[in-house]
Amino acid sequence: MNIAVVGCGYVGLVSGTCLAALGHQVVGIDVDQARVQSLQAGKVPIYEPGLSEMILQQTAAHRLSFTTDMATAVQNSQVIFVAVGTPPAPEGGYNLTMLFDAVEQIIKAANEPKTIVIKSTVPPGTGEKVAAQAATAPHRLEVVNNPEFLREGTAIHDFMNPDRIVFGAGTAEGIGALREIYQPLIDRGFNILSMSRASAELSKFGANAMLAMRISFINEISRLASAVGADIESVRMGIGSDPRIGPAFLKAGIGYGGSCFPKDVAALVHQMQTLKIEPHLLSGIEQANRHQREHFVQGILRVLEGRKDPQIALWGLAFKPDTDDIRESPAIEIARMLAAAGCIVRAFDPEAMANTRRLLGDTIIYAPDVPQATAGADAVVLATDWSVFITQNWPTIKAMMRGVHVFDGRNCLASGKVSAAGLHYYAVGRTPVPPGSTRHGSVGVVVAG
């Protein structure tokens, strides 16, 4: 099948290419030239694992172009997926500007008959707005939902090993063509769902919400913990052992981040509030998300009181390992945080150091790897669960330090380890691990520290 996707972000890139590798000719198009000419070099403005790889593969199988001509691409595609932006709006809720811009002007290029595929967050309803534009259209144009679950980090396997696909549609027509696009997938048996439009996008902002607020459940059962003298280790694992609960996204630290979960929620809370629906549970999310990481740096600034212009090794800076996104990150906002309160903050993170310098500047500094992000340091604090700080030395880390504090946001470092190179070891909703100590009281299985 003829594909166009609309908006070569992060969410077009990947679907497009998975679509190409499922054997589709897909186009993909973007308003910023630059863009289109960096892809069409073979060079990819994001950082997904993978996804440099499969570019190149489906553009040289001549299977993925990129171009900024849309009424072209539009004319010679059946289906049209369009993944542009959706960003927050001043007012709450999201601006959808871009997206009604896009259908616009897909009306004005159809020459017949097509199928437009929403990939884009929208909030519920939106389809069905969509819809009543694309009725203006001289050809009818179908109108279906297909929301997005993928992971950044695991973007391309989620794709094409999806735990369901989303179809939302007001006719079998639109059905239909979903049908066809995904047949390679449906065929291996992966789960199709099929339902209204209004419910396939509440399906996505639904899972969101649920899954931060399993986070944001815990980060505060975490700080219970702490008063109290429990190991959150052995609590999540206590509670995720009930098979009516499970122990996914139940990991204490300094709370989500991302594209995603601080957008859709906050979301969910602005039209419900326009609903005149009061959302008592959403509506504390992000507001025990924020006080994670401000309880997480008040903690860091009272065991560095006193210190003259303490220096602080920041490792992380992305809101997850595995992508450059700093969109919403923990790690940014602690990092704004100390230098605010008189640190002087040296980070390093593999991936995200470019965007953080955009949005930073010169308020932080930017160290090349970790032994110069760490020389020096009254504190090492890890915000981001890179693989290249769970596995460091730490005694050779204790020889770059000034200082002997270590603050794992995420709790993934080995406690006993950390503690045995002269380092004192702070977690999220865990007892301080003093150095040459060991940890007592948690659960008698294998896990970090």
Ligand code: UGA
The other form holds:
Amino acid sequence: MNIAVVGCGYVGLVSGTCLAALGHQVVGIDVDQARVQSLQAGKVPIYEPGLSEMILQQTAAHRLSFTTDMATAVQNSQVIFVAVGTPPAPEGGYNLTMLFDAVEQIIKAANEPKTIVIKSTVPPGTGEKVAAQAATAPHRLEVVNNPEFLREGTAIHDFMNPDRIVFGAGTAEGIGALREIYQPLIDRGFNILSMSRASAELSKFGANAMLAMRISFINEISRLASAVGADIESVRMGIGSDPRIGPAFLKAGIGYGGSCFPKDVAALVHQMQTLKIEPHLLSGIEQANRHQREHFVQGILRVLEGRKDPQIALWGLAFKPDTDDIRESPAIEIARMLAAAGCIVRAFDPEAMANTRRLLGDTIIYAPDVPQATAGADAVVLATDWSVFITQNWPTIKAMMRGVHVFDGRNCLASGKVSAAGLHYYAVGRTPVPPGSTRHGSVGVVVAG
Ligand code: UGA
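Same protein, different condition: the form predicted on its own was shown, now please give the form predicted in complex with the ligand.
Shown next: the complete complex, the earlier chain at its head.
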């Protein structure tokens, strides 16, 4: 099928490339000429494992191309996916201008009946507004919501192996077009869930809010674990071994970040308040998330109290590993808070250095690798669980440092290895481990620590 994808950002690029890999003829459209030119030259503007290679393969196979010419691309396509940005609006909720503008341009360009697929994350009710907008077109335009559930860092795998493919359609024709597109995945046994537009939209928001809630829940419990001498990693297994609960997204740490959870939780709260529904539970999720990183930083400052010009080696800046994305990253907030408290912050991240430099300028120091971030540090602060940090040799790290403190904001390091090197190990919701000691009382299946 001939498909156009409006918006060559994260979701648009991954979805378009994967749709091409499923055998469709895909053209990616973007208003940003520089972005389109760089994609045409085979340069991918974001870091996502495997994406560059896949784009090169699909363009070489002539199944994927990029353009700024929206009208021609729309005319040549039966289905148009809209994957434009939906940034937060200053008054709360989402700014949907780019979405409605894109639909307006599709209406103008469409020369025959077509299907519009809303891929961008949108608040419940948006699909109906787009359908009303599309009803003004001279040709019939079906509007279908097809929310995306992929995660950054594993985006290609997630797209190709979906837990569910959600169709939110007003009509059978809309569903038919999507079925045809996803047939290769349907044939491999992946589930289609067909529902109303609003249900599809709320499923997406609800899933993200649920996952964010689990993280805030375990983080809040981690505070209590610290206070009563329990170990949150053991508690996580104790809770998550119940098949009704499961262990996923119950990892305590410095809280969630990224372009989705913070924005989606805030937008849900805003929409509920607008509709005069009190978001008792939802409004606490973000608050707990913010507290978690503040609490973590306070712990670091307490340990380093009295040290003149404390030097911090900040390991990690991205909001999670395997991405260069620093949007709403807890690591960035931690860098800001430590610098504001008078610490000299020397940071290293395998992929997120350029983005961070653009955001934080010279408020922190940028190190080209782990050793140069760590040399002379009073404390190592791990803020993103990249595997390069987890596999460090701790005696070597200790020899580089001036101080003896390691703060693990992701509960991902082996405390025994850190402490055996003569370092103090501090994690989230776990008892600190002094040099030369081991942790007692963890359950056997717990991997970290
Ligand atoms: C999230 C959802 O997981 C995807 O299903 C969804 O499609 C996507 O948002 C979206 O709406 O586009 P993503 O933002 O890429 O995906 O990242 P996640 O892997 O969900 O992680 C989010 C944050 O939670 C990260 O900062 C991560 O470090 C943190 N996290 C995750 C925890 O603190 N603890 C956990 O147990 C899990």
